[in-house]
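In the form predicted alone, a lone chain appears below as structure tokens.
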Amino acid sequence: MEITTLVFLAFVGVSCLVYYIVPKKIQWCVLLVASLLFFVFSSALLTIYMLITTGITYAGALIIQKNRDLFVIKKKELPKEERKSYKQKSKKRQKILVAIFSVSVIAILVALKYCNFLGDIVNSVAGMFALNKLIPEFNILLPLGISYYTLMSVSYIVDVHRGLIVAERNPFRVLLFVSYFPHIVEGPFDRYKDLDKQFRTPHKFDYEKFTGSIVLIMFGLYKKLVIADRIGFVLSDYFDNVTENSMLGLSIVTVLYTFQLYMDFSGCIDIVSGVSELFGVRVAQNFRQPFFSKSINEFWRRWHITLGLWLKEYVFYPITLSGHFKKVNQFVRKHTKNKTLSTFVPAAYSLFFVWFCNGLWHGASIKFILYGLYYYVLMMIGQLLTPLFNFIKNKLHIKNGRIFRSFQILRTFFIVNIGMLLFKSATVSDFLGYLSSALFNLKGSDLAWAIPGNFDLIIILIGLLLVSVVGVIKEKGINIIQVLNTKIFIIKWIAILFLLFSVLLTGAFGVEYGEMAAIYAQF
């Protein structure tokens, strides 16, 4: 059931209705209700893995819980001279228990999305020894949302384990919190102490929280359907020459597939975020104008943030908790007498693990991964030649004026524009061949359809520079949902008329088009 559809739609309109005309101590049943229909008309059968993973996540909650429980009271029993070696004892349980019911959730992800993946590199391996396809290729259905239920299941076992919640007793509101269908399609990732808090609070009817809710909706399918479908549609087959490309028109149509992409995110990150706030439940944040960053770092602190979130607390504090993370960490101070080197080397070795996970959640192949070690050899360069910049910067004495913080920003976009196209492309062959084609085919232009008066240009260039202004007005600080909201009702509607024709009017939908699933949905 896509996001952007009459059919969704409705489904979300007649599950509102319901969600306030039953008594509120029952509200978040209707919706467990939806989220399970939702699940079984998106998935059907497949969404047994999803039951599957809540029921780990549950059972290996109450037993974490219970070691937690029971390291509390034999601790006060205990003599004083003994309880030292009782909490090591209850420690190392617990962490086997914690990387248990972890991994039995990550299992189900890693068979089902990265089962070929895996098959392929020991084929590779084993044909480098003259041996035959030892792992055959299994066509493989994935259920919604797999890889971010997953993710959001560990985070769940992770907090009860560090005692930052309390383990649930309630299947079925774990089992709420796993498949709730606002997010399962595209995220964010939330945590369960910031949804079942919600989930628990009764909610009654806000006029102007509604209509706020439908004006993010709106944007959201403005956002998709009208810019980032229509560039999807205009650059259909321009990705297909690999080699024919000239660097004028690989330039600007990457640029396209950017914005194509950052519309196609984060505009069902509104649809859903508006979806969720007619319940009275708010999601995460998971866009913040990523595109006046003036930095790597900046900009994947304010694109996908929760995934980033997830990554810090999930991964990268593990890592340097680890046992294993300080013996490096000593080994590397006590070998190397250079401050920046001795601070350099244990953050890279850390952050190598972050953005290998990153790569690799976002797909299984060779090409996400370097995408997600593109970033981190960028970041990491940056890191060490930072000093160099500031003597530099000093010595021409470089303001961080206007002007400065223009170039820092349209060169963090010229960066990520080329993490972007091999993300665009099919493997790192064709991402090695475009760049050939832009470095070396500097004639002529193929971009026919790139002409004054093509209508699909016009409305994408309007398109984008509404949603600019837009940001320019949140990044000064601007809430423009709660500046509707003081105003009289009228502007409000007026928005929202003016979003909902647009869409009408010029959406890229219908037999001309065809149907665009989400992209990040696959993920």
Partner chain sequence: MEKLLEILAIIKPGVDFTKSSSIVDDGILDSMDIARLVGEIGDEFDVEIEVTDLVPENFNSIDAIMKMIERLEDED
The other form holds:
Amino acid sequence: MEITTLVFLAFVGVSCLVYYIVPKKIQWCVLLVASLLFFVFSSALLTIYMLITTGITYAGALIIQKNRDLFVIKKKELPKEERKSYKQKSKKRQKILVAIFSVSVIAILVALKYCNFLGDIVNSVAGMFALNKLIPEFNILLPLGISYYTLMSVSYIVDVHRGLIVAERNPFRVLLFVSYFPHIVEGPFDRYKDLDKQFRTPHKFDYEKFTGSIVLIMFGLYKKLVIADRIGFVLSDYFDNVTENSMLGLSIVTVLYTFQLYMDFSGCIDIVSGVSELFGVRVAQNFRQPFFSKSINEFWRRWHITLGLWLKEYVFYPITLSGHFKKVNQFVRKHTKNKTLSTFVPAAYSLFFVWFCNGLWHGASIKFILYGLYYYVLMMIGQLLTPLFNFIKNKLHIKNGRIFRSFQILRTFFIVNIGMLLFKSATVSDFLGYLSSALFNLKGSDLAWAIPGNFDLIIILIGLLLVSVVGVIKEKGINIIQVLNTKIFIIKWIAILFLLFSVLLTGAFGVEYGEMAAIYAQF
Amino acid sequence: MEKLLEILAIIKPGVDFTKSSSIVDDGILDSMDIARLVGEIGDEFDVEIEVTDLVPENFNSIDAIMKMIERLEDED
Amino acid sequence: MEVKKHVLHILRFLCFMLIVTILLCYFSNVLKVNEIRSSTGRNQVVQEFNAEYKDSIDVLLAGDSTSLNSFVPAKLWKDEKITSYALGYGYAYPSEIYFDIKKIFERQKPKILLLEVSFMVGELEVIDNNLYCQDTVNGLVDYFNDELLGNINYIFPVMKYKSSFKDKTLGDMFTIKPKALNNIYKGYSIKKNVLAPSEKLKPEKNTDLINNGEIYTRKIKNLCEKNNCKMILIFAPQIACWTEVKHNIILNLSEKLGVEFVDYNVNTDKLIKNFSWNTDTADGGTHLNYSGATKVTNAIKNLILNDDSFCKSSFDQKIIKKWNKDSEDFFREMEGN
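For the form predicted together with its partner chain instead of the form predicted alone, what are the coordinates?
Time for the whole complex; same chain goes first.
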């Protein structure tokens, strides 16, 4: 069930109706039933995989919780001398348990999503020894949102291990968290604590908040159907038909694609956030006007926020605080006297894994891994060269004014666009091909494919303008929906009517446009 | 206290940390800086910092960081 | 106080829905006007039906672009004085065809509906041989979506016609009662060139009814029964998209539904006089040219005349006059080129 279809909106409508009619104590059950129905209507029998993951997660968390509780009790009983060794033993046992259960659920993800990628690697290595195709290619269907619910399950297990939450005894509540339909399609990655609290709160129907959420949903539909899908349609022929990319042509296409990806992803996130808020449940924020970023570091704190947070919490910190990392730290210290280097290298070491995983999560191919490492390398270089940049900045008396900030924003935008071109390219060699063909090529024979026709161009520009204005307002810290909820309702009417009829009349759907499924739902 | 300030000076030179009470919230130290800091603190003070300690409250001011270090030294 | 608040909210909601309804009506109208005015348009045919007199069409042919090129209504009138019309467009969806036929039935009472089946059978994207019941589930979701979309578009065709929004003019915004343009082709799409087929058809894998073809064919049949119309499934002659597998699939469907099935790809020489792939196709076997269409029309004519249940309507003078004129204009144009 695509989230931009009428049947999905009808599904949400019916769910809302039931949700606000039933006794507040079982509202969460309505969400559970709706989520399971949504899952089955998307993945049919593949739902079993999600149920298995949930089962492992639920059981694992309970076992880890038991171990924690046992530790607390026993520690008090033991005499002081034995406490330290018991603590170490218990901790080690717990770490092993966490590892077993986390690895189990991730193994399911790897087996389904990455088996062909791994198979290719094995086959290439085998090929070097003249052994042909050891591992066949599997045709595997993925259950809905497996990349999302797997990582959220791991976060639940680890949060129980860290004592942030107590393991849930009711398996259905864990199932609701894992399968919650607003965040299963494209995220965001929620933490169990945040959602569980809201699932347990009774929700009364609030007309203003409800209609405010509808504005958000309409805005998301506008971004996705009017802007993103339109750009997708316009660009669909470029890479197939153009053999010689010009600098201008490739630039236009890349910028358009970057906007398409942003409108598609953030639009869908707006839709699912709005849908979740219809039920009074707020999901985590995933975008915060990313194109206002002044550095790539900042960009990844504003784009796909929850993925960055997940990687920070469950990859970066564990690696940085691990014993293994301490050894690396000590090794570096022994071998260099330079203090900057000795603090930089270990952090760079753990960050490598973060960006490797970021890239790999996006797709099972070398290209995606390089996508993640592209940002890693640039960030590390930036970090190392910061003293130099500061020196130059001071020498040239450049102040942190508007001009410099604009320069930073444009610079970041440029870097991000190169990254997006890599993201869009089918393979790394394609990416390099586009760049090399476009370099110094001022001919422009590909512009016909790159520039949208009049009608499409106007609609895209209006859309970009509207979204930019909204972005500027939000940058200033104004929560637009909240403001709409408090002002006179006619303004909300105008917003909904404008967005609704823009989508109906200028939405890029229907036979002429073909179907453009949400890009990030394929992960 | 001095050791801590020394470490911070290497990680982020030119910043006066004694004046701030919202080091993390203001973004003066980002997560990479925290990671480096944690590595150094772990070595210098011989404490084990847990992930659950990595919350803004523990790093927002020099006092907060010192308090956390002292607490961890006691626990062991 | 609580009750008052709720009542206010309900009033607000109803007011809002009223405004939405008015805007939907307005924009549907605007787009309808434009749809009629533009000379191309997927939904043009349904609009052009409005240029015909009420209850003046006896035979309706519906399908995708294949059907548009295989049947010449003007010829059926010239030879036997039977009124007919072709409804079709490329990449037709079963749900689309169903709702369009439903729309046509509002003003017309055809006695025979010839449903050309090319659009409902094709290659299924089966990945796992339905091991996980994915196809069943997808089909169900698509059906609900098609029903919602179809019914909404039936009343407020904003989403259906919106593609024509591009060519809007200011005048369209203010026209209240759009006047339908007359169409002398009656849905027939002329192709004049000749291109004999050269490639052999590649066998398709996983051929089956697609896009809920069965459900909608059944619905079309029920619609016909309600309107005293006889539905006959036909497979127009084509090299590009016909296989024996498809023939069997449609045969099964026709037996299930209890309707007649005439496949012009089987025993073509017997069914269509003088038909030849060397002279009668415009693009190597997908669409027929005028010569081929004329021959197929003759075959369809025989089919209709041999049908015991069919008896053509006796029309008013004004209808006969219109059809005579339209038919004359049509043949004059065909001979002129």
